[in-house]
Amino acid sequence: MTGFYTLLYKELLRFWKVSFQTVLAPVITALLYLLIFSHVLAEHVQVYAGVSYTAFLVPGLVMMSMLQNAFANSSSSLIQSKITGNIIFVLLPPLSYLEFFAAYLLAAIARGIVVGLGVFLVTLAFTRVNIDHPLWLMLFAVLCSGILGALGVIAGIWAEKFDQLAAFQNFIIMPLTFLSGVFYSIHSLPSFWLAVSRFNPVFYMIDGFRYGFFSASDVAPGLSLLVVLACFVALSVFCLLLLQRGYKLRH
């Protein structure tokens, strides 16, 4: 397992060495979202009884930051290694495809949780947020970061240049994230868009995560957990199959 620990350490060190960019920058971005939306809508919107709109925003912003950064960590690492050619130093050692996947996945989860924790701590200066189910929060934080980490590995394997990776993020990750109920409840949408939102897996990630804070959600929390688990297993299996075949890596 020495190779696995070495690769994991390399991936952790890769984002931590530039934490100003990989951790602090997304925390500031989330804080700007909080300040702008709460300033504009705090006096006009209340989604859950007894929960201010500013507090309502916090779980969504924390989860959105975790998802985006977990995806960015694994996808950017792989595409950089492929373009610079140093991917060969990861493929030549006797690492199994499972160890390869686990190292990239755990590093993505670590970055997602670090950024999410940073966003949460910063928002405490602006609003008070209760945590009703801390274990539930941790479960969703790990699983959802793992989903986007696995998706990042898939995107990094598929992409051959930075433009393709940017398209993946701009046309898939960003729309799914912003249309998932980060800034609103889906029950405020027209019936058509309400139905569409139920097919967005990121909605269940954010809604289930928000339940851990307020014991309130737009759908049953058990359904959110089931969707999240199914997505995590499906993407992990698909990613492992790609790695086992060496798709776009061993050629």
Contents of the next structure:
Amino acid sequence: MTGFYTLLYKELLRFWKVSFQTVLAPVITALLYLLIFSHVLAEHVQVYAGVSYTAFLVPGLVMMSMLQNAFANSSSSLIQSKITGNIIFVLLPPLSYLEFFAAYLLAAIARGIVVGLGVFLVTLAFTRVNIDHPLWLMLFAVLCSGILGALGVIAGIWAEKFDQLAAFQNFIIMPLTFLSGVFYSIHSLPSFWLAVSRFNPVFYMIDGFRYGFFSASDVAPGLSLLVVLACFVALSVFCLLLLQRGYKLRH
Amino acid sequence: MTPPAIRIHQLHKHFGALHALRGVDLTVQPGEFFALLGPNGAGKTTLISILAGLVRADSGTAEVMGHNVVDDYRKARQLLGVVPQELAYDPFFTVRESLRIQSGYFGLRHNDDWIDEIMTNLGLLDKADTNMRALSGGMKRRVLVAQALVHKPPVIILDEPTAGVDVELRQSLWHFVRQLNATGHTIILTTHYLEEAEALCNRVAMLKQGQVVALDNTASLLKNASELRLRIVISPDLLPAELLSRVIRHENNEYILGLKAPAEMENILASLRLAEIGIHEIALTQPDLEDVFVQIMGRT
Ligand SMILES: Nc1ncnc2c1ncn2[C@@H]1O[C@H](COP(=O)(O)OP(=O)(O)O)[C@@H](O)[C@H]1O
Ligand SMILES: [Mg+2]
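What about the form predicted in complex with the partner chain, after the form predicted alone?
Next comes the full complex, this chain leading.
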């Protein structure tokens, strides 16, 4: 187990040593979203009764930040190691592929949660948000960061250049996140886009997460949990299969 | 009975259409100091990568101390230390951090005594707390060697560890590696400096286009090399035609000629005298590993 703990420790240290970029910067980005959108839309939008638009935004922004940072952590660590060649230091030792996966995954979850918590704490300066179901929130935070962390491992293994990783981020992660209801309830969408949104897993992440705050959501929270769990298991299994076969890591 | 340090059987590897390893067989016994030689692209690094689990063979088997590198990879990797050919480092860490982390990957928590000993032997101690980024290329190479040794592997493979490295490091590195060999570690080494292999290694394998073309004790290889060498510097620079078939190497008016027996020297001198060519320098030498290498690689 020492090997696994060491890899986890190394991955945690890696983002913590540059926490200015990896934690502070995303918190500030989320804060800017909050200020701009709530300033522009606060008077026009009331999503749930008794919940201000600014408060409504908070869970979505927290979740969005968690997702992006969990993905960034595993994917950029792997691609950097591959490009600089120091991936060899983790390929030579007797680490199992399960240990390898778990270490990158947990570090990604940790980064997601640290950033998410940072975003949440900063938003407290602007609005009060109730937490109705704290355990539910934690479960969602871990699972959703885990999904994007696993996706980050897959993308990091697959990509050979930074451009490819950027494409993955810009053409898959970003659209899915922005079209998921961070800034609106999907019930405000035309019926076509409403239907499309139901195929977007990120929608269930954000909707279920929001339920943990307000006890209100667009779809039943149980359904969101089911989708999130299924995604997590599917991506983890897929990723473990890639690692077991040595895809792009052991030629 | 202890299993061989390395056992490779009928190993094949393709990279697309390229047949990089063509049925390699090789056994290295514990305690050997073994050289794996061959021109660029011969497949040395590929062979080492298969042993290290970085590359997967198409067919055949490879074992480290009796442990298959695929089925039993955890044991095999625990017993193997590899210094990779390509320079790599993690810019986030200092030298000591890098070595501690590498120890951890091999399951070792409290390894500072051994880490200090490695750093002392490789002249890294005063750089212990320097960030990897700030080190020169030679220093980074030393850390790469140190990282391969953190878990005291009984089998150590060095893939061109002295390429582009200063004389001082080469000497201290070989001193240390000899010491490791003397205490029972098996050493396998690839190098471009054939005099290093000749001085250090008890046995040599030569690889050419993915095949082992020579495998013998260093001493027997040198003894069986068929030819003596006659080095002459002449002027005018007009080697008689009947001597051209003997030329092994030649640069300006310096010629290295091959002889089957010392007696043939008489004929060579006679030809030169007849052609009225002056001899400025003359020396008869035993073939060295480089000559053997050139001879074997030159065969089609
Ligand atoms: N990952 C790879 N993909 C494609 N070709 C490769 C790869 N690795 C090595 N080769 C090719 O295999 C051959 C053997 O290479 P290598 O083992 O590095 O030789 P050496 O170490 O003896 O110089 C070379 O022709 C090289 O170009
Ligand atoms: Mg090589």
